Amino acid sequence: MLIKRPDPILSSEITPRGVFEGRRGFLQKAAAGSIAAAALELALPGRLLAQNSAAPKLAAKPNSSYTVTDRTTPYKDVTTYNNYYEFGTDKSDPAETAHTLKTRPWTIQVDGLVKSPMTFGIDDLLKLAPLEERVYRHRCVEGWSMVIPWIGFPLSALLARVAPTGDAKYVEFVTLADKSQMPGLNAGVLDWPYREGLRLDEANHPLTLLTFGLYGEVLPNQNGAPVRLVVPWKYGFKSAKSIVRISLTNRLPLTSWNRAAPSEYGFYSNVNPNVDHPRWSQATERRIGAGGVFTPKQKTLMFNGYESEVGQLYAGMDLRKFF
């Protein structure tokens, strides 16, 4: 569940991401009693600091109404263990591959059923709303799963700005396919460019997010640079990566997953404990950089936690057919 905090967090109280995964291996030093080695890492956290100092910064208001208790995933291990087969199919490729994407300049094509369609450079994009983080639960369908503080703004700012018309049932999200930057591609494991989709009513919900950064910083090429979709009721694959194109339609987008295996990937794709992909139980989940295959499983949540957010969105529907 979500939890209502009285006050924003202070940015000088949050703690440095270098300092907060420096406690791993505090707590292995000390387990292996050089305790003094451990205290002093502790005591550098500039130095700890420096080792991740290279990536851009990315200034955000943390939004005190969209956060989770659970532990946050070590941001080492959420920029390389990723999905994201247009660098590869292992989850370590996109980390070794993604840097020949190229992310400026970018421009987002905003069109179809709407009345005033717009081309955003992605640097105008970043000025549309207020940039929020945001501490969401993230669920991939091969069972692992992350807790990310995102940075971004409500997709519904955007799509306010170019305002559907009263035909417009669906959105569409088309990613980048450039051969010359994506190694990926010649793989042929989908028809690209790869393609999501979402209903208007998804798209409009206060979680979801159009994500330009993860952890104070710009989104690593491997995690979707220059901006991606977070739906964190979701499972994983419908979050777009590299995103180019966002089209209004009145029909269901056939997205790529469900158009390669439509048995075992639905349009809606909610987290659902209680219906197992074909090869597959969805009933619990392990935590990425919490011991490995060592790991103890956990209960998978109804729509990944977020069930009285969005459980209202889906009244009525037989969500084992509509999966």
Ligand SMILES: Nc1nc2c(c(=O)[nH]1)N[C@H]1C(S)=C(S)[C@@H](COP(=O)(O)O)O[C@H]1N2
Second form
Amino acid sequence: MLIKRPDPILSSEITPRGVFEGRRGFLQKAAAGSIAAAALELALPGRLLAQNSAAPKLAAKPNSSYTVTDRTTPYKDVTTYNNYYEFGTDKSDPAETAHTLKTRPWTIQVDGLVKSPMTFGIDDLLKLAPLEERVYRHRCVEGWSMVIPWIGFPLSALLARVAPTGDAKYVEFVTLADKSQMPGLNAGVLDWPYREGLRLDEANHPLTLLTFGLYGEVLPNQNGAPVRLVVPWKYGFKSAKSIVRISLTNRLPLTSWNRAAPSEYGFYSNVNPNVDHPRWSQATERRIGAGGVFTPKQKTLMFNGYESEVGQLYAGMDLRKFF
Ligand SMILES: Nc1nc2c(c(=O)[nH]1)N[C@H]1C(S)=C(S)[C@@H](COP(=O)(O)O)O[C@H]1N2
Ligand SMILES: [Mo]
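Write the structure block of the form predicted in complex with this ligand for the protein whose form predicted on its own appears above.
Now the full complex is given, and it begins with the chain already shown.
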């Protein structure tokens, strides 16, 4: 994100749309309120879309309240056009190199200002709450976007389990940094481990998803296996991948991107078409997989289209100051 490069043209962007029509049909039915029919159809298009993948399936119940009706981004783009700097800074690097990530055994330590600090094994964490499928918009600060069917449960379920104390105001996320598994750590792009943070009310918002899968499958390594965050109204970098520790604090966490370039990447980083990045506009975005460079850019929505759900979290705040 530090260097602005010209947008590469992906061969996957000119993939025919036919195979994705099934999914689209589901979304239209879901939008029309035909939930039973939609639920029936869900499993099949999901499998069709990911049919070339060897990843294990992950069952989840579709949550239509959190499913946008935009056409989903092809599985191939979702899993080959990635930002995961621990595995290299090119969009294609993580898909090529992240197979060295070992996702079992894996533990997540939850500590800090909580009544019951706990360490979870990943397979126990998976069972903490019912898994849901939700289709969210995903907007990268660089100006591209996707629409992704994630699988997870609200982070609030985990926070409730450890019971934050009255002093807790923020949540800090620390992700894996292991040179033996992550070739990108040798490049000093960021101060590793990758760290992110949310205000406690943002972390407890029902949209904030602790995420274990996508497109009906266990998360591919390049997408942040075995567990990541998804915060759909914020720029993508807030959604930390491969989390190993979650700490409740009373001080604003110093995040990796904020530390690297404080004038460019603020703590809040809410998607906001009216507040430009110092080096480029945030008013529009390019939907990956929507037809490549021939597709006109589309307008970026306030809070990425989630304003009615999250706008009140920022009531009275100057979003130019708290960018
Ligand atoms: N640990 C870690 N998490 C990360 C990143 C990263 O480099 N390292 N990149 C972020 C950025 S900039 C984006 S846009 C999203 C990309 O998620 P995706 O590859 O699943 O689309 O992951 C975010 N989480
Ligand atoms: Mo991003």
